[in-house]
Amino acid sequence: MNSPLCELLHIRYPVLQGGMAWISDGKLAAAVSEGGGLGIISAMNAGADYLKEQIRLARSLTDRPFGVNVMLMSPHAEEVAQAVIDEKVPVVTTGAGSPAKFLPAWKAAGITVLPVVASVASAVMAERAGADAVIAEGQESGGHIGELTTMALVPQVCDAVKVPVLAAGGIADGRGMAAAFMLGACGIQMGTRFLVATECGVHQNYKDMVLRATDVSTTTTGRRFGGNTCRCLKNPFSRHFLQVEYQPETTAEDVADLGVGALRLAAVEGDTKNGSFLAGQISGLVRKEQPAAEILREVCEQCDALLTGSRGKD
């Protein structure tokens, strides 16, 4: 597919796979690369060490690119945004923050930097600091989230900035892909679609309550407080967090108390009453486990047809 996003960043497919904390690793990012996509390793909250170890991991099963997600919120933040200067990463994205203090480094690296943003004002800042790009996403997502809605915050953003736009949040197959190329993104970002690709290590519970889902599966938590709230599927941690979020006596730092531990619980030990499994609404339409190859070309082949007017004709 001809988009700027592959010239970009040397890919066949404009797909990111999400950074997803737990769940996106080495090999994961790997398969995603192989498949003509690009990869993304999370560094999630973890210190160099295990990111050197997993971007090792990535070199020694693909020669494609891949990138890697930094956590700006994350203690470690400092030591993992020099590991991707040493490891030669060359794509790294980023969350929870304004990746401003790092940028000059990564860029003098020769890195290409794609924050994720919620809203207009964000993407503006990501691009006058000196972003590659900009990842909008929409609260459709799974993990934590903004306040506006793809559909609504893509065209903003591509009317906002110059640089280009993926579009993230609510995307799992090509009808959700022509829609984000509509809406003038060049690429988008799939993270619950990616859960159950065959290469993804997470634990196998969370993948069949991502299979078992329908439209009505997801809530979101930390909405009270505003700040940190996230999207998961629904059970009863999820349950019980809402109840006791919205007690008069809760305070901020209780809810915060609340989720500590709780995605490690559901992605490494499938803890289905403990674990916050973060999942976006459109865990309705995932419906199989498939390689990443199969999923990235599935989608890309699906948003073509629509896009040429070709559904249906051999």
Given for the second form:
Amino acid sequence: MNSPLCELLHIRYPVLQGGMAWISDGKLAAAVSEGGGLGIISAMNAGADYLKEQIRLARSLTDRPFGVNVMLMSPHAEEVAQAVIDEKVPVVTTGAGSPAKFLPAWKAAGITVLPVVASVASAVMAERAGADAVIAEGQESGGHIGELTTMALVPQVCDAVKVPVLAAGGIADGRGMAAAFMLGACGIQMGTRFLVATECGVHQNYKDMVLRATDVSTTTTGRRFGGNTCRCLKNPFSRHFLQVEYQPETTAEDVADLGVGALRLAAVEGDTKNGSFLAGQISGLVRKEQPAAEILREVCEQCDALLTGSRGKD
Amino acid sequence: MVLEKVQEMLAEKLGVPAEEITAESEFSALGLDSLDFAEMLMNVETEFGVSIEADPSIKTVGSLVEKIEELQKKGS
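Give me the form predicted together with the partner chain now, not the form predicted on its own.
Every chain and every other molecule in the complex is listed next, the one we just looked at coming first.
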């Protein structure tokens, strides 16, 4: 597929796999990169040692480029930012904050930097700070989200910046990808669809919950006190969280404590009751577990067919 | 029979053991929002081959079961 993103990142398909904490490890990233997209290892809240281990794992599985997602709110952000330089990682995506602080060092090291943004202002600031492209992520996404939808956000970001724009949030097939191109994006990022990839090592219960999900299966927690809104699948954990969150005497600190460890319980233990199963609104469209390469081919072929005029298969 | 099946469907949807759901359980107390409720009605229609109007008097699992049984009698 022809996209400036393919040249920028040296990939075949203009598709990134979202950095999902506790989920996007070296194995999944390598499978996506082998399949022609760009795999992303999530540095999550872990230290540099974990990241280096995952980078080595990915390099043992593929010679193709892959990236690392740096969570800027992580207590280990500094050491992780240095680790991507030391390990000569070609691409970095950032989430949960402004990457301006680390951009000069990353650019000096020749790293291509793609911040995830949820508003026009943060996209403009990222461009000004030297970002090579931005990932405009709508609130359809799983995990930490902003307020705008992909449909509203992407064209507004495209009008506001000169760098390439990727669309993320609510995309899981070729129709979504084609729509993203129509909105002005030159590539996409998908998380939920890759969560059920054969090569994804997340607990089977997590995959099953995504595969069984329908259009109304997700909810958002953490909205009340702002800044920490998180989309997850409805389960006993999410219902308990929301019940506590909206009690009058509950404080922002109480809410922050509620989520601690819940993601690990979901991804590693497969605890369907107490875990927090982050997933996007498009989960209802995700119906089967299949190899990452097959996902990439299917999505891009359908998108291509739609964009060249013939109707893509449903 | 109908009650057991509805309990099973709700347990599956909510991710809780079926024992936690009784005829007296209110849908809102179980944590079902209006979107979940609409979806559940659709699933119930398919499962029992009936057509249910969204009726505000259906507040508990038991009242839904009664409604289904009533519709099934009419249909047969």
